[in-house]
Amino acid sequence: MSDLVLVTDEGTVRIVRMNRPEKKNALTMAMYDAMADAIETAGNSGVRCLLIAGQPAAFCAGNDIGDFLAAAGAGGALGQPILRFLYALARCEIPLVAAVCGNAIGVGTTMLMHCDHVVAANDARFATPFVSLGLVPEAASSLIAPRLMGPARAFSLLVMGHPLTAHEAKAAGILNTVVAPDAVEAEAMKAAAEIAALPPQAVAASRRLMRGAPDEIVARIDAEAVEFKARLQSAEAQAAFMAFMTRKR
């Protein structure tokens, strides 16, 4: 597995940690594959809860733009590793907990909508700047977010790109708990251990009843990917990415 994603099992809790702090955990295709693999194999390893974490200064800055554009240029649109990761989240039958410190940008925010319990630092920030790049939301967030927080707040987040503070994200239903930055990991691990200690079959059955079949989520991921591919070829997106890459230099 990539050293940019660290996977450790602590008892029946699997910790999947994004480990690229110098790039604020911007995700590469290799990182997506490693994270997907960690989720997909958890059920065969006696794992009862998955904990997704980042670094103290940043949870996830979204896609590594250079890596993403290279994959898109090769005809991959969203990129197969990204789709694999999103499918893994949607189809995961093991409870998902997230520990969020710092910024959660793009997929750093939308992946949280698939989690069952999210703990965030009180200075965490959540933003989805898809439309400002000429693109559309992903990870089935166009379906989940309006259900979670209502159409008005979802539009503000996903289309207008207005960021949320930790307390605003909690009020919107994205988070469960807001704590001081130095307490995030311990609080998330406490929740994961509590979930892992419950009767696993009862947890799985209850979770299936609450979530329903993943088919609708997977279908929306696919629909977003089709639109995403079309948008990548648009003049709007090409101009936005050119401006972004020029600014980065």
Ligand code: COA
The other form holds:
Amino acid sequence: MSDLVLVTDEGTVRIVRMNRPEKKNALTMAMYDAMADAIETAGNSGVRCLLIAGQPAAFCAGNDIGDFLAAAGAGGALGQPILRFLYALARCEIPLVAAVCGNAIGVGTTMLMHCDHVVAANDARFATPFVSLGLVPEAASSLIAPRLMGPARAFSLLVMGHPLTAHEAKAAGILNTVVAPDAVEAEAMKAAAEIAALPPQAVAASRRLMRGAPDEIVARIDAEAVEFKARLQSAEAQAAFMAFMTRKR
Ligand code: COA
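Next up, the form predicted in complex with ligand COA, please; the one we just looked at was the form predicted on its own.
Complete assembly follows, chain above in first position.
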């Protein structure tokens, strides 16, 4: 297990914490694998609720753009650990809670669309700049976001790349609760403990009824990955990655 992701069990709640603060929790392949591992093994570990968290100033800055650049040079496929993590989210049978402070960019926002309960800081920011990076939405967000918030708001978020404030994200159906930054973790833990205390089989059955089979979500993850691979190799994307990696601040 990499220390870039910290996994701790508190009773029957498993906390999966992204831990790369110096890079604002931009996700590397090792981090995707570690997160997938924590989700996949939860069912056999007596875990009744998973809590995904980041750092006080950064939930997640999305995929590491240096990794995107490297992937583009190596034929452009979305790394297997990314797909493994996305499948783990889609197929997870245990409720997922998230605690969001700071920026949630790219997959930092789209992973929330797989969660059952999301708590965010009032200064959190949600953005999916896929298209301005020459890419397409991922994590089945092209399917889930229009259902969640309607096609017009989904287009603004996913294609135009307009960020959402915490209150806007709540109105769009991504979040449950907006609290002060220093209250996020406690509030999310409270929700996770409440869910973990419910009869687990009734929770699982209710969740299955509400979500349906994961096949449609998994198929959309795969369809997006095909487009993503083509886009990663595009001149548009490579120019955008290079611009980020060499930007002057
Ligand atoms: N990939 C690689 N490195 C990243 C990163 C990413 N997605 N996001 C942040 N970093 C790095 C920065 O390059 C910087 O590295 P350095 O200190 O070695 O120069 C460090 O993390 C801190 O980032 P910085 O931009 O200085 O922090 P900030 O608080 O000013 O801004 C963000 C935070 C998240 C708004 C900004 O970093 C950003 O826009 N990142 C890119 C997000 C993105 O487009 N993700 C892909 C989505 S598909």
